[in-house]
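The form predicted alone is given below as one chain in structure tokens.
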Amino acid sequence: MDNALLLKFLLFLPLVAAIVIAVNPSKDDKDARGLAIFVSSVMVLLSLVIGAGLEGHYGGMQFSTVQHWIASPFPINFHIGVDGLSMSLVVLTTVITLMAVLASYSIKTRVKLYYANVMLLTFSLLGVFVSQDLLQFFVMYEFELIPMYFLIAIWGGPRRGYAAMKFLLYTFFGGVLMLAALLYTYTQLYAMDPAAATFNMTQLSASSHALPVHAQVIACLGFFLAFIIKLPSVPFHTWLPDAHVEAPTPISMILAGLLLKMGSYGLVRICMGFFPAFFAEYGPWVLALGAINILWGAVACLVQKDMKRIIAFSSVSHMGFILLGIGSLSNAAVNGAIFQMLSHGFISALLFFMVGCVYERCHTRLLPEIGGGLAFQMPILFYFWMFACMANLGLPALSGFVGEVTIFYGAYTSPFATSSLHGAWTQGWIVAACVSVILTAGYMLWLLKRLFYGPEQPKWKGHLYDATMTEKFVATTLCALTLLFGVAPHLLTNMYSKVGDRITSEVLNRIQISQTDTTTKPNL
């Protein structure tokens, strides 16, 4: 079958699934359920499928499908289709999504509108990393705020109604701005020339780099806010863990491992793919910020006492290896950035998986309450938790250690850090960034030990029980995983490397052409 009927296809799918579920007249939760995991099971086969297509020597579009529907005052159309980028989100969804699908046993209440969103959830997702249109991308850039509010108000914690609307507001205003940078790049290069106007994001990502400087600057910075708050990035971070903290357990997995990185890849598909002037301007306060985003949230881990707030904090720190990978404006690092992107995805799932498994025996996530020694009645588990923590802190061999070490090794080799005007600057900043190694290891160790680690408990003593064998299926994969690309991170450079590569140099080769200007120019 064609590839771009596949793409298509897989789209459209979980949107189906959710229509079904809701609308199955059968009461039994059962059948929402097993559903909802045959679906699941099914996109990440056709995603495996299309990737196996997919030529990863080649960094240009691939598999696209275009209809035109509206042509006045603004083209509107439906076009979708796939690069290396896209195409390891796409499989990085359609996996998590399974797993969380399979971690949602806990949900007992309205089970049938639970499954239905999370497909929903699931198709905006998709739609994201398959958009070709920027203004298909905005629209499903912000439906998934719907399902995702319904998901935490609903089967969320006790103050699951303030972290639903505060997620909300905060990435409302994100889509806000995203739409006003949108229409200021349109109208600008209408401007210029009404021919070059298009919301293509193929054509745009040429067009858009002959707009003046300071307009591209202007546009860029509408985006960059609006990715950030997804991100999310210092100071726009404080909705993630009161979100964290309230969500069921499977939509922490999808929030951490799914969500946050549509802002990643906004910031690499779009502010650095149709905005190079602005990296070329402002690269070295982007690494800088990407610094202070990983020492906050390493910082912040260390005074905390909920399990699920110690993995939030941690997910801001680690995305701040996107920002300080993308600031740099090398191959490496920039390529780095996106491996963390994939690598982040399948460990945090993982960690926010074995929270929610010890808070299903303890009904605490507070540390001092739960009092350690859980290993002498859950060894399975505490092997799976001492996996997980070991790939969060980067050690060698997991996949963690892989993003960071190339976005490290690509910082201190980038243009900023080499330069007689930014080096030293740039450079203190990578310098303080390595601080949090540290942090982090000493934060996941003394999570371990606080949890497992010293004499049983005598109010646990033979009321908790080990992994179940969906909990160990889950795990299990995700542990896989995260070994596999930490041993053989090829598998993944090489589907989107040539993508990385290209979209770096445009950048690079916009701060080559502004110097040559800068000394061309006569002195006044």
Given for the second form:
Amino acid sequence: MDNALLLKFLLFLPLVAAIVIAVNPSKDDKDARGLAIFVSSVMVLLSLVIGAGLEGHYGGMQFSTVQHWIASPFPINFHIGVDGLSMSLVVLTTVITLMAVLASYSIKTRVKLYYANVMLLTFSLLGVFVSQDLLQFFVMYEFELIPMYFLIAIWGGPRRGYAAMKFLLYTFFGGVLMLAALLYTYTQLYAMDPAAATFNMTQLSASSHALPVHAQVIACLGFFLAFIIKLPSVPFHTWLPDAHVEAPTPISMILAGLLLKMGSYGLVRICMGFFPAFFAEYGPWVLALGAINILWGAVACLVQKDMKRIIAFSSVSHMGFILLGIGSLSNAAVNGAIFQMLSHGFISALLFFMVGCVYERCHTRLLPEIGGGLAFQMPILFYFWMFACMANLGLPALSGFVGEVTIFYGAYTSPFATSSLHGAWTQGWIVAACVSVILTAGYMLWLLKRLFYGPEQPKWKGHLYDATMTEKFVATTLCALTLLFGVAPHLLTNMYSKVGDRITSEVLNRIQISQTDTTTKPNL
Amino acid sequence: MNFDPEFLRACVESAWMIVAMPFLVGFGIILSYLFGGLKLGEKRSFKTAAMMASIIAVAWGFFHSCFIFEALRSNPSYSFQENFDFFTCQNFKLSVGFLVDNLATMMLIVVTTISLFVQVYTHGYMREDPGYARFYAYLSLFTGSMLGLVVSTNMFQMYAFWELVGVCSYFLIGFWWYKDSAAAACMKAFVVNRVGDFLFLVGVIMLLLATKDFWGGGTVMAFAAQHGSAGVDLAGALHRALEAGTLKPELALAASSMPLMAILIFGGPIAKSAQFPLHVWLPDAMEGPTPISALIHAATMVAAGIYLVARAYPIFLAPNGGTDSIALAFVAVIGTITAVMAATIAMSQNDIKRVLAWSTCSQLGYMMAGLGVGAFSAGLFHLFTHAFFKAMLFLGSGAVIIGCHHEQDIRKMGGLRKIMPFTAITFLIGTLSISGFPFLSGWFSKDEIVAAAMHYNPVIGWILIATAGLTAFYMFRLYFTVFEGQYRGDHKAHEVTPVMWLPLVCLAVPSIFAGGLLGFTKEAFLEGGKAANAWSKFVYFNHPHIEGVDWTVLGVSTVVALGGIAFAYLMYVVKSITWNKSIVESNNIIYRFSLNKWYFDDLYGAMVNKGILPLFNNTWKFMDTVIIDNIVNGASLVTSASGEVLKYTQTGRGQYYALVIFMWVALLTWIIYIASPFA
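Right, and the form predicted in complex with its partner chain of this protein, after the form predicted alone?
Shown next: the complete complex, the earlier chain at its head.
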């Protein structure tokens, strides 16, 4: 079958499903859920089929569809396609969506609207990952706000209004910056050569390299800020804990597992891919920001009393690895950073699901109120929790380790670390980031201890129950994937590494150019 | 016996099976637990199946290792490794694989032997425990991880399995998770080990940075060069890096400093092998079931640190390949401090397992000191003999604990020799061996270290001799208090079942004879010549170590050890010396210092609880909730406040809007008039 057609089908399936679920006449909530599960399963299969069709052609853009829409004054097109990097994120999206839909058993109110919103969210996520037109990318990126806002604001916890608004404002602020940067890029290209001006991302990834350094830096800064707000990075991270704490469990899974990846995907695809001069100039600063994130997230985790907040801050910490990896510009570390985004997708979804399972039973997220000893009532969940915690603290043989270790190894051997100009700075931040191996172990195990270890609490006696079949299925699937990619990381790296390699070598060439070019001095 | 060389070769080349089988068994048990439901774990048949599978996997490993040993012994220059790509991208590759050489084979035999006996013993010890099958699963996972560590081909793989044994240790220390003390202990063990791993990680990335261009296309950070390929071994890559100047021989706070790199990598062994100052987790790890204490916290995992130093020995050496380097001096000093510190603490402890834990700590200090002073073979020889007698002592203590109905306080024991004869005799053998009683295993291995240390530096040598005296004293204090005198417990004690004492008897054999068989040479001991003993002909660095016997050091150290035994005898059996009582009663500073473990736990506890956590708490609250969120909320406040003000301009009256429009037009006209060049 034609893979381009399948890709289009995959993209629009959730949109259609959203409408169908919303308007289906059945009064039974189970129908909406069943339909959502069915559609999500089909999407997983479709994405796997398309992924299989990509085999051997991971480096270039495949299965493209271009539909011209408006030609003047700007060319606005519908343009989708996948390469290895996009494809791996598409697979991540469909798998995590299915898991989140399965985990939505606790949603009891306005079920049809809920699943319709989840499907809309999936549509926009898929749209972000397959868009090959920058304007379309922007629209998809912003469109995600709408379903997410409602998902938090309607099905959220007690402070859902505040959290949803905070999320909306933060991200919208980033969106405005991105729009500005996008238009700036276009006009700069137009000023340079009207024929070069385009929103086609494949063309942009070549033509925008020709922009002068200052233009690249300004343009990239807009995108960069937009993406690190989404990532999120210190100091724009405070929306994340609030949004997570208030969001219902499956939405947290999508939020951590997929939404944050839009930021990191953008960083790699757009910031690195389009504007190598920015990284050649400010790479060490990006790396330092990553290290600060890693440490700050970990420090914040150690002082939280709310288990969901701990996991939320640990996301901040783990997304810092991505910044550290891409800032270092090392081939290994950039590939490690991409691995980290995929692996974090699975691990964070698993962790938020685990948090949800405990919350579902204890109706509190506060660790002092839970008081420990839960292993008496939920031995199976205890296993899954242990697994999830170990995955999060970077245990070898689980996927978190691969990302972390390749980022550390790669970053420390990067061109910046060996340059006389930035060597001490770069090495210093990386060593500081390595402290996170202690802090991460500290907060994850402390969390585990405060939840499950210790004597049985009388208040929980007889009130709690162990994992249900659905829970076992979701947790096992995510655990199995984490283990699989931890033992055989090449299953993932094969898919995206050609793209990662290409983007890195383009930036590295740029560094060599700027080193030979005496007019541009690095600003550090 | 002669074996077909082809068969032996096949054994070596399939060495990965030794690692894989325990892993498969461990995962199998856990998966059937998860999906067969918890009820399954209580079924007799499932328990038996789990036990049999675990024991068969490790027994296979034991025999397989023996064949590998035979293959390497009969063909001295033979070694084998195979690597598989783990993570690849354009110009970076990490590999995992398995390496079979003399050093690895020695460890394979230690790990599989101890694990086999411990697993048999476990059947008796954990028989009543509801987590019986789960325990076997963890044991298998640990065994697999430890064997994976042993056969690691490169530093990356070593680091990975290093963490895996750590996590198995975490699971097993916290096996009885409902006990608060166990919950705290397992977390402490993991986090303290992570402190070491942090240093290890930094050391490894420094190594990678310095040598990244010098691996000749082979496995990065490989311990040994692959036959018939372009690969380079660790020593070769370091040599090239030193020549190219990416690595500097002097100690400095720079990524290119080789001694700094070695010391950072040594951070891992400091934590894992419970060396000063990261030893604090090991005594607490005794919260785990006793078979674990024997397997992990005495014989195998804690020896991984020694093994790493031995594997990465080229990093620790001086640039000319000599053993008089800064890094090795550091190793020797840390080892010596640990040996003497742990021995002083062990003297005042009253928990049978904790005394043994401190003694493990002290003996690991000996091994480190051995490697540090350049006695490569001797340090590993002590690892080998110690593994047997310490595992036996721990299993013996487990038998005592079971026999006394889960009593661990030695003040409530006594006179058990008559009640538990098998346990008592094996415990006595272990105690004699560890004390360095002549001709037992410990005597040979420990005195090789002491002699080398004496040549290296007399201060270290004398400290180690004195520690040998302390060791003999506290071990016999333990033995006499537990097995001699009158029984002081509340419940009637009994001997354990044969499934528990048989492993003890089996382990007693190497505890007695291993030292003599491998460490004795006629030329050196009887004829005053110099010769390499059987051990150092098999396990050596670069070339077998040829050494004569220094009868002076040997004699002094033996006399000191016998003195320690005699002192303990007079104090705890004859009771003619009563200093012990007066010391305890006076409760003076020295006694309290020893009893409170040199106050390390209090120091670290205060650091974390009073220093780090409050600091984190305050910084975080200040930054995130005060500064950032106030800016964010402030921005929204300004927006809504200005909206509040401006909303009064929206009156809805036409004439008002017309007035505003008129005023703006007037204003703009006036501005243009002012600014216009025609004015």
